[in-house]
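Here you get one chain, nothing else, as structure tokens; it is the form predicted alone.
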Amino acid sequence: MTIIDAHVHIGRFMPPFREGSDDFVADLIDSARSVGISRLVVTSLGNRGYTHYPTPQEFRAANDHVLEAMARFPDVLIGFCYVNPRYKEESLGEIDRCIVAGGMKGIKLWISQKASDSVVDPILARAAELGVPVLQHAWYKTTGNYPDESTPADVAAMARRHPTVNIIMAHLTGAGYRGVIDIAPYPNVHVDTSGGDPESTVVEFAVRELGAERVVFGSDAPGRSFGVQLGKVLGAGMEDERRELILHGNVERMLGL
């Protein structure tokens, strides 16, 4: 069975990058393959540690690392371009550099700006022009979100303004049942299965409310274990046809693989 992980991170601040080696990417691929995952959608949120509001220099350096890793492992890695919508022109230029020229397949937005804010609109408009998806971080935190961190309700607002863009809302088990209900009316929003440890019935709930065509497998590795996160899908009660859509079919369709 083909399995594609739609949500994986690399970054040169992670060991052993601090010692000047890129062996971590190879080790990450080996770890994924050990549980049957054959391809990884990768982003970098920074090379010196995560910053909520990266400068153009910082997100370019992060994307450089992804481009280098893609060149080293072209049959395994699929890159998404990380940008900060607060820097409109620089972000649009970076999208063209990474996607049009560099071969990346999507855009990553984290917590520099809420998805409901119009500041993100130029990024979504460019995604529509290029026909690529946007992976948008979202969470409902009991401790309270960061100042510009999106909730699923923010993602729903983004989807309402940009109905032709495929949006992958990250973190099903961070969004929870409430988050699934928020995005249910918007068929262009998908959800990945990452975001915490496995919890019984959450994946089944998402499939029932959204349809299997709108759920994709994502681990958020290396912050979470490939095998544990894969268990959310393999252990969920559903037909094999739906499971295969989640594990690879939906991502293949969105990315044109």
The other form holds:
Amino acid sequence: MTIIDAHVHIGRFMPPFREGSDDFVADLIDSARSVGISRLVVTSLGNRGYTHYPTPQEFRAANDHVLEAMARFPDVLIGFCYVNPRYKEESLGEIDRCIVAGGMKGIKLWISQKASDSVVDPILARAAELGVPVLQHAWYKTTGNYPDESTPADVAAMARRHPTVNIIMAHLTGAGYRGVIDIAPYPNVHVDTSGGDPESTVVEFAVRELGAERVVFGSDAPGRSFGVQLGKVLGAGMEDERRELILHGNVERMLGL
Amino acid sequence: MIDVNAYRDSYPFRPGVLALEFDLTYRGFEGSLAVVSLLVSPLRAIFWEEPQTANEYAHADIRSYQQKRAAGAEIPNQLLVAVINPTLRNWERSLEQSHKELGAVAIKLHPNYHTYHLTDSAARELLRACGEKGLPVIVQMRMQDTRSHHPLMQVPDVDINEVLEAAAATPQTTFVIGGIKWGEASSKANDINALPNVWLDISQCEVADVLRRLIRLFGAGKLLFGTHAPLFYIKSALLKLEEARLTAEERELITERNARELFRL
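Please show me the structure of the same protein in the form predicted in complex with the partner chain, now that we have looked at it in the form predicted alone.
Let us now look at the entire complex, which starts with that chain.
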């Protein structure tokens, strides 16, 4: 069975982790393959570390790394373009460079702005024109979110304004039960299972509330383990047809694979 | 296969964890449930003011479970890990009862939920007493990601430095660090390796290829397979083993032999 991981990070600063290796991206792919994951949707959030408010120069450099990696592993890696909507023109230009010309398949928004902020609207409008999804980070943290870190309620507000864009809300465990309930009324919002501990029952809850068509497997590797995160989906109680949608069918549909 | 970090009872902050899916998941992995042993501690003991009653209930549940097993049911073996709170004046009696009457194979401590430090005198006494009785101590670092705690019950993680200090101060006591995170394990590797009485439960350790990295840091002899089930998906712990592409010897050590020797099973 094909398994596509919809949420993986690469970065020039990430060290190789296989014994004797000098190639982080190759290590990552090998690690994914060890548990049967064959394709990875990758983003880079910065060359020297994850950058909360990247400048155009910084997000271009990060995306360069993804384009290079895609060229090295074209059958495995699917790139998403990281932008900062606070730089409207530069972000729109970067989307054209990476997606229209470069072959990336989606847009990544992280924590440079809340998803509910209208500053994201030009980016979402361009996503609608291109027919590509937007992967939007979200989390409900008891300990407090970053200043411009979205909650699922922010993602719901984004979805309400852009009903034709497929939005993948990242981090099911971080979004939690409240987050699933927040996005349930908006059929253009999916949730990825990436990140957070492999807390049992939350995947079943998401499938029950959203339908399997709106749940996507993701790991958030390398900060997380491919095996542990895949175990959330393989360990959850559901019919095989639903599991296949989560493991590859939904992403294939959204990305036109 | 021995799972050194599993639980009984329900957890107040998450639904559905009563639905133990041990049977289906382990059967798929091991072929026969008869070869699976679970070291279980009662979740109620974390939240009740007096945990010994929860230990007694768990003991009774486990005994009926074992009777089913003896009657031929193909179910995993469950073994009690008793939770002790050293801030209660009766902890010595609870320890003795857990050891002699309830058949506990280990003691689990929750210093953060029971609001004490391992450096406190009563805790030190308890750790020494466990060493004298030959009972390993599992110090549980955390139950849940602090970012997702209930807003009115935010419980900080246990300080890894405190655990290592206590292990150094009571070298005759066997320590298992339950729910240690990758960042703690990797940053304290030298200190941990300097303590021959310390082992690591891998149930909450996570980063890409985490188990292979742990083996490189500590060797397979210091690692113990745990799931944190039913709070976590068991399948996640099992796939952690797969991701590491273990040799037969590494797998035997981590999933069985280390635990069998440590807990005298």
